[in-house]
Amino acid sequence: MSFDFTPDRQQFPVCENLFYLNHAAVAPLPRVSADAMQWYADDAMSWGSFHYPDWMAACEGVRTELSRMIGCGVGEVAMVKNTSEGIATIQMGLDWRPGDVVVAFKEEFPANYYCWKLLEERKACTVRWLSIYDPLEKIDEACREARLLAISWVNYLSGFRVDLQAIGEVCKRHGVFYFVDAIQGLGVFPLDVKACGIHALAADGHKWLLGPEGWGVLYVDQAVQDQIFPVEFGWTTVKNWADYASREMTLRTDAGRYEPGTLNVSGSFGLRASMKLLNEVGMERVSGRVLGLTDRLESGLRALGCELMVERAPGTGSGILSFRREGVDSSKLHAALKARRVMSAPRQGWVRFSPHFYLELTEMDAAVEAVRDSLNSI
């Protein structure tokens, strides 16, 4: 575990009210993000669009911070409403042909399941459904005739983290389009999309990126942008989008082609600030601390006789820890924890904890104590 730095707790007023272990659902805003959004609200109220260039700089800042975080070009970043829109941009934008094969995984969050299931039901492609726990050899075999592989970096329920680089090597070897739903890993772990061979990646800002709801990011490698047609075709999709008199429909030469209209400026102010905060801390330090926190939780929960959904290992652990105890209604345990100001999430018969880097080991101990008290009171 890595606790070699002290986070700026002033950035997280939520700590004054709660033990917040629910970043895999909706994260609290850091102060810097809330302040940035408030500045925009006050500016729009007092000045209208007078400072519009500053608004656009906030939008461009999101692209810049993502490029820093995952090692891509600024022109490879588009902004989307949420992860689902990012996934759909890839799913609907590709020109599917008879005989195309998609490799997908049955444990996925619905956003990264329904889109591929829909293609399968419409007979637009064949889907080979695997498990995220399958060995790499089985994924390799499924990819031999595949066109696309879609997988989540970290599973939303079990917290199992896949080896993106190893899967990327499989995709590269077989010439497979590699898509990653990164929402449960982006903002926690370091990532180099080029080294991993990822062609496209989507994530919302409101979880581990510590941003507001309703604003996310889509990365599309420049080399494959011409393979993905923008199905939401709007006025900012085209090359001459700033020339309102133009009727030329040539696409933009960057990922902005996937943005059909006016952007979420308020969300951009907040998300830029949150991502900048994380980048300044450094993803190596963030990941070390998050894994240290979940390790502490794991030890305490096991001592209480709780069952973890999956065994955690150095290469597969994440910021998500789902647990239960035999004979205990997990929804009641979640409610009892909330009454003790411990924020968790009830998920499919499990209670899910998901702490972020700014929390302390002592707070993990307090959360375990709250679990013990809750179990005794149910």
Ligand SMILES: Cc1ncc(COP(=O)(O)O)c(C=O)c1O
The other form holds:
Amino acid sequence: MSFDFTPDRQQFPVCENLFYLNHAAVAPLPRVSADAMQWYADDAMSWGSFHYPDWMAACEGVRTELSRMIGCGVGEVAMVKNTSEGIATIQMGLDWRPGDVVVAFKEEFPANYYCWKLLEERKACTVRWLSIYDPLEKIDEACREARLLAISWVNYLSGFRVDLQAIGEVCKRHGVFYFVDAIQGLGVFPLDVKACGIHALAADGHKWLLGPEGWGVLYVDQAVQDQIFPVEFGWTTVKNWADYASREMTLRTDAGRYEPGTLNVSGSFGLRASMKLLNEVGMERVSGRVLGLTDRLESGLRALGCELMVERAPGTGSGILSFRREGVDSSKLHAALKARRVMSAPRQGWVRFSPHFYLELTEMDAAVEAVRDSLNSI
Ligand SMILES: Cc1ncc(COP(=O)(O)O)c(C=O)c1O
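Moving from the form predicted on its own, what structure would you give for the form predicted together with this ligand?
First the chain shown before, then all remaining chains and molecules of the complex.
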């Protein structure tokens, strides 16, 4: 039972100030991560690069934590500055050929939409635009001719979570390159990228992974790395990168080939600590709690006469829940909630709640009460 487990609330001082239901936008840093970044800042201030091996260990640690989280090899993890850079690495790194077809989805966040739209506009490929709510048979049909399918694990607005395993089986059957934007699911749900047949996956660290902004991860299956040429060809892209005199341009044999140069060490200190914290809690427990929290919100909001953007079901629910009430301006509702220290996000006429595992059911009840009071006051 997920609610038998007591999260270490010392790690989340944000709870002293706010009801923080906004992890789908930007997460607060856990104490360990803020401390790790502080340690790095003090170290760099007092010692320069004297402890450089410790810095590199922080960067390598992010790879290790991701491999624990999604079941990939450490050599299959590249560090990227955000999800968009991860997506662009795949989009620009593949050698598009006449007749190539991409399967993409119209409800996507712009990051996983524009890149494929651009290829379509440049006539580099044809895009079959589907809906994330389409039945699997329709995806299967579109994949018959396709080279690549790109989808988000969890939709940023409705919170609809797709069945990565089932889509992976479709991609495998048709020999389709399978790309996943994982930013709204990674850090909440368990995932085995090998079992799902995912070829590449990208996510930034600042949402459900609880990391600092602007430092993320890109997983690329070893088996497809030679199909994706590094678009940012830099000094650490090559095999002999530590030998500055070498002019040998043979690529590295791991996903480090997608990193053109110096990594974000400060970000790595924070992200490693956050991912380690989550891995230690375990994704089964995290997802159980997150779903329990959003279920509680759902029943409370429905009792207030609010409408949810999509019906939630056990297999498709997530940490995101968007709602509104007829006749109420959602941006005003968001502002009224903020005044009551409840952090949400106003999105396209909806108010979006996104609680993480360390919150309590009683706090969901308090948030619902704040919604009720806000509705009465605006
Ligand atoms: C599904 C999805 N993809 C990507 C992003 C953001 O991408 P980036 O990490 O490039 O800022 C978001 C942000 O809300 C998102 O919800």
